[in-house]
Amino acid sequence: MKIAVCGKGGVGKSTVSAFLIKALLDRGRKVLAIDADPSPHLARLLGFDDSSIKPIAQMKDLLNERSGRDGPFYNLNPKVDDLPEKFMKKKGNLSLMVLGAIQQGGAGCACADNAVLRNLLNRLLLSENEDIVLDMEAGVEHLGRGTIASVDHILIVVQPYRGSVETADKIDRLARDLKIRSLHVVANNCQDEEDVKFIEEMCGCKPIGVFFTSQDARKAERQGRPITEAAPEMVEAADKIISALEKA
């Protein structure tokens, strides 16, 4: 099962991803977690020492070498087969690859660097021996590039406010253009059933899962502890989503 978690910035994509990963691990599954956010912190949420992890997107010398950049020219199919073995972190049945994303601020085209990341992501998504949870960058740009066309399911994380819903609508339209059939809304950071109803009415569909606000998870995050160990009710909510996706 290959799951991409998308949504507007700040809606809790990494939090939802962490609990989905925990639910899969609790079922005895092997899981590959991929963090493709420009500001990656999935490692910390899962209990890895993120101080020793540098996102691939920040390894400029590596990206230049693999892309074969020569002025405006670069390799459209750079070699990436050896990178997972070099940079993947492992803990039990969990493997973690932190890609990050290219953040370009007036420094010219990042096409060459993105070619390396895109090739690496595509290679990781070919894994047949693991379930995959992909924590995507915010917004809709990755969908416009067709980066995640090979996933089985897209989960759009939505919080109960209009800006979040508007981004979810854009993601929905682009994902359908890519012919991704299993597309679902996940309600996050809900205070009560009124919040859930707002999301349902605004999105025009019933969320496949609901995560209510957890003070225990928030406290664990502030203390630097794995949030998945602090909020069993959120693990249960994630497990229900996995069950629903298996039937989708």
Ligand SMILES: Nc1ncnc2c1ncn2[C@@H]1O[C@H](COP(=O)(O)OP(=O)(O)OP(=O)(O)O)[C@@H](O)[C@H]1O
Contents of the next structure:
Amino acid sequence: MKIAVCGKGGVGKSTVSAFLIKALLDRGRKVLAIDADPSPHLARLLGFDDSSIKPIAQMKDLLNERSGRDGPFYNLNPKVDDLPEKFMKKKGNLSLMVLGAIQQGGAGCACADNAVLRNLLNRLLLSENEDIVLDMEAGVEHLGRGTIASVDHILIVVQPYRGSVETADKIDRLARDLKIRSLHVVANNCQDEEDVKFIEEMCGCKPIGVFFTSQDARKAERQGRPITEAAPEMVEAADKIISALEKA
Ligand SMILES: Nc1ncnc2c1ncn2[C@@H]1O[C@H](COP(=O)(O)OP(=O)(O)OP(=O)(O)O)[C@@H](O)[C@H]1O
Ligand SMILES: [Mg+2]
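Write the structure block of the form predicted in complex with the named molecule for the protein whose form predicted on its own appears above.
So here's everything in the complex, that chain up top.
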């Protein structure tokens, strides 16, 4: 299955992604994790040494070379098929590709870089040999229709406060415009059942999964340890989400 994880800044997209990845690996599956966060740190959460990992979005020479940027002109369909092999990090059944931010289209020269990053993302999403978890930046505006079409499930991470739910609402509308078939709310950082109920009422739907606040996960994150090893109850919550998605 191919899962994209989105939501407002800081709601726990990377945390939820890391636990979903762990739950899939625990089921013996092969997983491709794609970090498309502007400040990517999925590698650290998953226990990779991230000191040597540079997001593709920051490889200016490579992006220039592939986009063939020359003044206002650039290649709309740049070559990317050799990049996964070159830059993918591997650990057992887990592969990790750190893309960094794919910015929105519009003014400026970011378009040329984005053509490379988007082509690469679309290529990665074509992979049929493994499950995919895509840790995204806030919103879905920056994803093209082609990208959305190749994702099976979109999870919107929500915390029990109004601002987070309002963003979720916006994502929900955008995602529906793009005709995403499987779209679900994941409640995160809940203190109690009242928090879960608040999210349910504000979103008008039952979350597909609930992560409670974990002191162990917080501590592990602060110490730079892989959080997925620190909070078994969060792995369990993620596993329930995988089961629910399989039935969705
Ligand atoms: N259920 C939880 N229990 C305890 N701490 C949590 C939980 N969920 C997230 N956190 C903590 O909240 C912080 C933000 O989480 P995270 O980095 O996953 O958010 P994000 O949505 O990916 O942020 P960004 O928008 O910056 O990419 C982290 O320090 C993380 O450890
Ligand atoms: Mg993140």
